[in-house]
Amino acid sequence: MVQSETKLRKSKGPHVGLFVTCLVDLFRPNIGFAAVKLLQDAGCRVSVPAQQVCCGQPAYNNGDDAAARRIAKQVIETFADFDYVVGPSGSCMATLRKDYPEMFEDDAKWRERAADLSARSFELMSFLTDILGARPMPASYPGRVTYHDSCSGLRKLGIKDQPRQLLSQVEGLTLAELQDSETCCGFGGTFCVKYPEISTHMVSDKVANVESAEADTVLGGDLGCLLNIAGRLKRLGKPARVFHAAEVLAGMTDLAAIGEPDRKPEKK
């Protein structure tokens, strides 16, 4: 996913550093490209610094504070000179906004730097609506979709209405609210590894609610949740497709959905 700034369209707007996230970089770069398009369409100048690393959340949540602080320092250094830092993940951006200042409570220098980064860091849907007041470029997605609210984005960053506001502008899209949309899907980072039986039960409930909504597509703002939901849908043989909301908003859904095999080019 990482690109030099020279390959990205120039703009006189705010200079945004895109925090790609590990999962997007490794499993779904299309989300990163969609985020770049949405930000550029909103008038931002976008860079994707090659020095960025994991946000450090796995280490922090599992008690490895020393490793988490080392990672956080690199992230703080990497994104020091941007007007804003934006990422397509409520989970990762909540780490930058909420956890980084707490990591350095006993270190005045780094606490100040962490607080500075926190104030400039936003999840993509929140940034587009709350900061830029942006209207996405015209997109279309003919289908009945439902939306899963991820835990970190919802509870730590207050992301609820923002994606719905943006999706309401997509031509042909009908939003069917998901029963228990605010209930965890069972991913929870290492939670699904430590407690697989509980996680499977939770995501199975989520899939049942998708069926009840009669939705042909599931959207969300965190790839971890979407991978989990897509995986369970496929294992149960359910037809609903899964995309990150940014892909729909950017009109970039012409590739295989999350959890589906890559499409082979048609023979001529």
Partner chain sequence: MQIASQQFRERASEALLDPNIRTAFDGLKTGFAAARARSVAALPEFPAMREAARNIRTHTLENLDLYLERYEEAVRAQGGHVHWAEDAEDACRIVRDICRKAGAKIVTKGKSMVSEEIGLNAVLEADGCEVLETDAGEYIVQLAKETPSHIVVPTVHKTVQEISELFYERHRAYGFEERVTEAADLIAQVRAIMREKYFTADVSLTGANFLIAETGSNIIVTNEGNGDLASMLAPVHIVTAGIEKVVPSLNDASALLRMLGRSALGMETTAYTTFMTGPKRAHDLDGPEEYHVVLIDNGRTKMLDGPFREMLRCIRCGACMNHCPVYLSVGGHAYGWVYPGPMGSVLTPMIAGLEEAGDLPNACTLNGRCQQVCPVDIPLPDLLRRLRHERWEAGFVKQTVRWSLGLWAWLATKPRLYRSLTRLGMAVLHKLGGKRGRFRRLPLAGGWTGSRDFPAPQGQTFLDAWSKGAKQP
Given for the second form:
Amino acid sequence: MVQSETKLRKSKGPHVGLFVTCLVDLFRPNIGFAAVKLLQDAGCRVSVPAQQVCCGQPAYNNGDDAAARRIAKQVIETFADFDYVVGPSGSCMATLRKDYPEMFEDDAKWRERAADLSARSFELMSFLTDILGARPMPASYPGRVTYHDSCSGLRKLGIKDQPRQLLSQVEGLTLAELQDSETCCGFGGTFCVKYPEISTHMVSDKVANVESAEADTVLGGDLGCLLNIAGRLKRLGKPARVFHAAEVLAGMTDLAAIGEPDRKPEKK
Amino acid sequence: MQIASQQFRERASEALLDPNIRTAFDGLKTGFAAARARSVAALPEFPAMREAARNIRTHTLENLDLYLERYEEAVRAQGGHVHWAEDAEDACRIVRDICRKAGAKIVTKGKSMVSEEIGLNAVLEADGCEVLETDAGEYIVQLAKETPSHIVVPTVHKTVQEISELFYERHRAYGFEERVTEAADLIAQVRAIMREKYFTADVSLTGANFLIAETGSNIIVTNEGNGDLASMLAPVHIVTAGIEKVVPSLNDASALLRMLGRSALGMETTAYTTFMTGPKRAHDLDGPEEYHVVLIDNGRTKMLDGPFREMLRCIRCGACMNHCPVYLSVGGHAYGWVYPGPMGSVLTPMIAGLEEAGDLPNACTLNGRCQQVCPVDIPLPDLLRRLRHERWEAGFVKQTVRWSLGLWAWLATKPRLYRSLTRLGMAVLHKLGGKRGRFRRLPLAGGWTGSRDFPAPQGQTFLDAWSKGAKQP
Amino acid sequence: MSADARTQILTRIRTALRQNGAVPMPPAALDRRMTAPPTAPLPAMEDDRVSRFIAKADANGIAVDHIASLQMLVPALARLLSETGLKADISVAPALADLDWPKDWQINFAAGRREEHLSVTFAAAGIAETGSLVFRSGAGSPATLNFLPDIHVIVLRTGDIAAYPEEVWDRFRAEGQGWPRAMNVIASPSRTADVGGIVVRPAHGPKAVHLFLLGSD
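For comparison with the form predicted on its own, kindly provide the form predicted in complex with the partner chain.
Now the complete complex, all chains and molecules, led by this one.
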């Protein structure tokens, strides 16, 4: 159900259901607000259905397909009436786009509904660039940033250039590419607590690459990876700050960076 | 080979603390992965060639019965023998019987993964044979009574110094009294020892990178020339191969070989590619008098029957492990069996059993890099996820995990209850940790906070703040 | 026993493949695909095949020289022997026995021996794509001579250089001599990196490969 161009140009704009994602909802609402701002700036009507919880990926990736299907059905119903479903995470949106149709391989009715949701579901930054062709409102972030390509977004959804394209329009921002930016940071959902030592080894490599990029800020498109990277940076006492790219693009970096002490936004 | 996959966690922890393993496997990243990237970048046709390779394997598997029959006919027409083995035990017995009939005392071996899979060396040794791995790496690992840590570079975990020490101790039996420390001198000893063995061996054993239905040939690829020499100098040559190794024609083999060298080592080709077809002919001046092929099922027909058929496309290049951040962190031994890394985490449960493979399918972040570099596009992450599902269904998942995931999943379908619980939870966490912005320790989260701070939540949940009309937290 | 295993395995394969109404391809179509196989996409080749072959062989560590005719082989070998300081105690593929070999050379026109300083063999084809040589074993060309010597001397007709291995297979199919016991495709001297990742030449095979290209294209 891709919108025709004429409908996109209507003043009301497409109706987007924001899939907040459970991590953003709980740990970093600022990313949710940033996503809303970016979508509204780009001319979308944004709604946030209150029935949403999680995409079900933890159940699916741990092999509990039945539970994953129950959660998926709830998401499919909740987001049935939107033109688009957009979320600030490559990982969760890949679950909606790629895993849901697969989950209902043997169920014709739900497979069709899953396919319908899949076709309308997008990760935030790829939605802004690939679907809307939007230029975000000017934001500024003076600093040398580096970007971690989260795996699901990169390999399942082909997200690579989109965030870079958007970030290149941020005033004062210099992008220093991260060595091995496409290598997993070791988060991997429940992997990071099931295999903490291996996960730590992987995130330590990531942190070493952040240091050699001489970046003062790490950005990414998935809060899970960012919590992991920020957590390790902080534990090692490294100064680099960590934000979701949406926060930078929306100019919403006045609050404390991920894992940093509370800071009230400055009154302007 | 004993399966120790259930001890993955313990073995991984040990490996992470071993500085030699660290150096060795960090080297793979900059070595093989970078070499592969260069060779792929140099070839604009690579994606098309990869797709063709995938299609060849798929086509062959879809018509496996006929191609195996044609292959068998072709081998027999050239005077070779074909044996079929249901499982490891069957295969070992067949090989042992051929060796017994040949009165074998010395058996020289080219590299064969499937022979390790079926535990062949131990069976032949128990039968009184001296079994010698001839590939320098496999030989070193055998001499050290270890197992390979990588399918292409078995000795990646061993330092030159360790090998020097090993040879000093064990090569005195061959008259090498002096301690040598240079790689070239160490290899010269292997060369001298093996040269003697090639000529005195009664039976040679090799694997097959591919079997060709058109010609009845088996192919081996080496850089050393070891399997080639072994197979042409012993009077009896036995090939062990999984039934999935067959391809229709020489052309198909060439298409796959193009992918193999590049994916494994970033090389266009190995030094030697040898096509062996039957025993010595009437007027030939060399070659074995007898040529046997043992076609081994050992779980492969089971894989053919369902979604794991895709795994049978595997050409054993090792690219998946060279690019797997988990493998590169813990090394090959942690996986506890013949096949390590992503391909091993699928093959071990499929061949050795879901229970014996332990938690291997979970030792993966599903980051997808392995499929991206796989020359035949095997959806390794999907297959690993399917195995997790099978483990879940079979009841191999720990109760604590089932219970906590179950509780969470139940809560996830009760949005209102979830809302009020998380609202409270995040508020409490924020109160406790907001000032610092993070936790150094959290109850029940030791897996995380053992090595990482846990970023504190911002306070209100997004949905709570949004429902109150907020524009920011 | 093993006949039984054969039936069991093939039956299981057929059961697995014929599910959900999957229809197998007709055997005749598969036989055609096997004996007149399609060619998969090939790496582009910009140079002509001879220059490409020479460049690749050279990069692989094969020394390449030219001789106008087979008569030139013996003098060229004599030079090589004196340069390397080797005794004229060599093995030569019987296919080359008719050349005018010096009477005072010790020549083994047979299979390779345990100690083999230098052997001379005749390649059936060259492959420009990889700079490789293809050998067919037979009464005139024992395969052991390609692996046992320290120095492997190869003669190849320039006209036998193909662009890709597929062309070589096509040629062999067309020649209709059947498949020899061994086809050895050799791209470089023998090597290993199994000790500390350090490349060592040789491992089990020749430490040097010397190619004489015969005649022009």
